[in-house]
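The chain below stands alone and is given as structure tokens, in the form predicted on its own.
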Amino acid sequence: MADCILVVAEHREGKLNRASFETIAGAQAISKETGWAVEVVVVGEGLDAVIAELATKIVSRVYAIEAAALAAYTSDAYVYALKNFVSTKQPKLVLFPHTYQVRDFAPRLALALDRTLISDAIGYKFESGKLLFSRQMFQGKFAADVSFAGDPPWLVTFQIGAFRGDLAEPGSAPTEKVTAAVAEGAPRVTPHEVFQEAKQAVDLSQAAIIIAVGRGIKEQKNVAIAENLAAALGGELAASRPICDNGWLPLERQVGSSGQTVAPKLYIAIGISGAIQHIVGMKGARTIVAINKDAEAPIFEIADIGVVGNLFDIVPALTAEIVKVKAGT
């Protein structure tokens, strides 16, 4: 059996998590250096639309592992089905996007396969025929290159933003449905409807445009300045940790090492100095715009566009111009 890389794609209610395409892009990059084929697997029930979308990328094959027991996610069912599939396929490498769901089941899958998991990798190296994966340590203060000592299959999760999903190469792949192995006996967990803590709860990792606010906003009432810009652009509002610690925005809006990791097409940082704890959560954004009155702020080191000035003058003016352009005036 030829060596291959198996990407485990994620979906919810028939909609692919965009991080799945980032992981496919990473697999394609590794494939070019190793010569290993790339295959994709997705787990669930009624997956025709999902596998059709995945098959638009350059991969050797797309598998759908289907069973009624997999219609709603449970860790037990996913681990049992994937363990049997991976054991049969024996891929060299199994890649996952580092999502909340993957964090739930991937360690258990590694244990079931008696293999090692490298989690939250930000990249890879292929040196002297050996794969190394980079992981940030101590909240991003430095990175370590780690490798597997044991036998394959090797399991790795890639941090959101480690690769650009839009760079996953397009193509046409054959698809195959596989009847899942399902554990006997009653499941230990019965899934209910998806729970949303509050109306403002949001998965920022799926946002294409994010407007983030930091200490420079000075007081809670001024958050409205960023809200107006987010509304004008059709984006999501986010914040650095001090804003959420003060209770000015809910914790699910926090970006950084202790919040969400995001990789939007556009990230506008308003009044954010750029502490490493924040940068590790958003450095994967395609375009970063920073607005800060301090020309020496660290955020400018990673910004594609930097605006030095008073945010209270710049942001309302920018919002007004966007509104005018959208109105066609």
The other form holds:
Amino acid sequence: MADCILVVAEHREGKLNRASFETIAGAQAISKETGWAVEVVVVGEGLDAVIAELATKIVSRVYAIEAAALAAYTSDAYVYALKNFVSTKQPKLVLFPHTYQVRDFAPRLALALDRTLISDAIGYKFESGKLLFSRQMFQGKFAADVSFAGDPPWLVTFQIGAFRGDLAEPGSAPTEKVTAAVAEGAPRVTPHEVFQEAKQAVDLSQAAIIIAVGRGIKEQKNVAIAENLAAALGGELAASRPICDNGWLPLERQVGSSGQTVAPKLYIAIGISGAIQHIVGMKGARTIVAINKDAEAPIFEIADIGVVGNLFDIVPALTAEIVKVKAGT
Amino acid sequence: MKILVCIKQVPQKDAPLKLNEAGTWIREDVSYEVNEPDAYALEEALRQKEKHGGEVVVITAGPTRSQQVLREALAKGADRAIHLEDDRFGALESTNTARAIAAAIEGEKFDLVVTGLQSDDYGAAQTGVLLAEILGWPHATIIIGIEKTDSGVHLKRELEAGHYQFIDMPLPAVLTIQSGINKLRYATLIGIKQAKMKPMRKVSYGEVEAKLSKNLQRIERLYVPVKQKKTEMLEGTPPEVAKKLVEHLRNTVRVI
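Structure of the form predicted in complex with its partner chain (previous: the form predicted on its own):
Then the entire complex follows, led off by the chain already shown.
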């Protein structure tokens, strides 16, 4: 069997998760270096539309592993079906998007295969015939190049945004349906419907200007400092996760992997260190301004304009200057 | 319920980290604290015990200094602690860390194992899930609500972009806990005093070594990430910086 890279695509209720295309783009790039063919697999039930969409990219084949037991996601059923498929197929690499669902089952799948998983990689390197995967460490303060020390299949998850899904090369691939291996006996876990809480009153994705606060704001009463800046600029107030966890701002104002994804014209990050989970939600902003006391904070990696200093001095000065300039025009 | 909480000691959030000379790891002369999601896992375990009775046991794997996070957990109300104590535990990949924990709790009958959804240092988000596979138990990740039922637990899982899901599963099970599931408590003075009397069992590397296998992944090098963008740094007094920034917002970004 020819060497191959297997991409495990993701869908929710028959709707393809776009991050799957990012992983395909990553696989295509690795394929150019290694010469390994790219194949795609997706697990579930009633996947006709999903595989048809996946087949519009340059890949050798798209598989649908189908069974009634896979209609709703459970880690047990996914691990069982994929373990069977991967052990038969013996790909060199198995790639996944680093979604919440993948985080839930991929480590277990790796161990069931007696292999290991490099999780949340942001890229790869191909050095003298050896594949290395880069991942962030210490909340993005460092990066590490990680290699596999054992035999393939090697499993890797790619961080959302690590590759551009729109750059996955178009093509036309054959599709194939595979009957899933299903474990005997009653399932252990009962999943219920996926839902959203009461419709979000604040739609930050449409905001042109966002002023976001993080842990550096220290106390709830200090949030007013950012609120004043937002008012002066006519922007929306947002926050990183810890602020919402503390109840200082409502959850609906949270930006990041578990909150909203935004792409404003201007994003001012105040006292936000720039943990990966926050950055994935805002790196699409056109201009990013970061104000932070720590010059080493990862937020400066992606900022267009940076100010290192005490936010309690800088932000009020900025608000005052904006008010002054606006009054003068 | 008898609950095990797996916690980890990590560098403090705002600790200035430096690479060691070999570029293989950070310099270890920094301040440490408990991994934040693990603190929420401990809090949740304490709350479940207060509601349903039982016992809360905390475990960590790491050098002598990591005993500090166990002491703090005992001061907050955990009943006893297990310390897999050795520098070598820090160099294990997630699979072997999970194997070491499984070996250390052999013979104990826990109803529930909880841990944070990921660590602030490696951030692999795997140890809890792998522990479930080793124990042969069901698991669920990124949990933001736990309710005990007659047949097991009723859980609220966080999904991406404001989506959620309830799931039911039997016990014993392993759960990874999301930050913010509850409000953290502080240790009381009495708690700190009592902690000194609580049992702490030490487990050596030698005792679990037979259960470990070769690490299947290796960190080749650690480095400061290459900048993706050219950042213009503004300097000066706060009023000067404010002036420069406003000029930029006016002329380049055009939002004023």
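Superpose the two forms; the largest set of C-alphas matching within 1.5 Å is the rigid core. Remember, it's a predicted structure, so these values are computed and weren't measured experimentally. Positions refer to the first chain, counted from 1.
- With the core held fixed, Ala27 shows a CA shift below 2 Å between these two forms.
- Taking 2 Å as the criterion, Ala239 counts as shifted between these two forms: its C-alpha moves by at least this amount when the rigid core is aligned.
- Superposition of the core reveals a Cα shift of less than 2 Å for Ser60 between these two forms.
- Core-superposed comparison between these two forms: Val315 shows a Cα shift of 16.5 Å.
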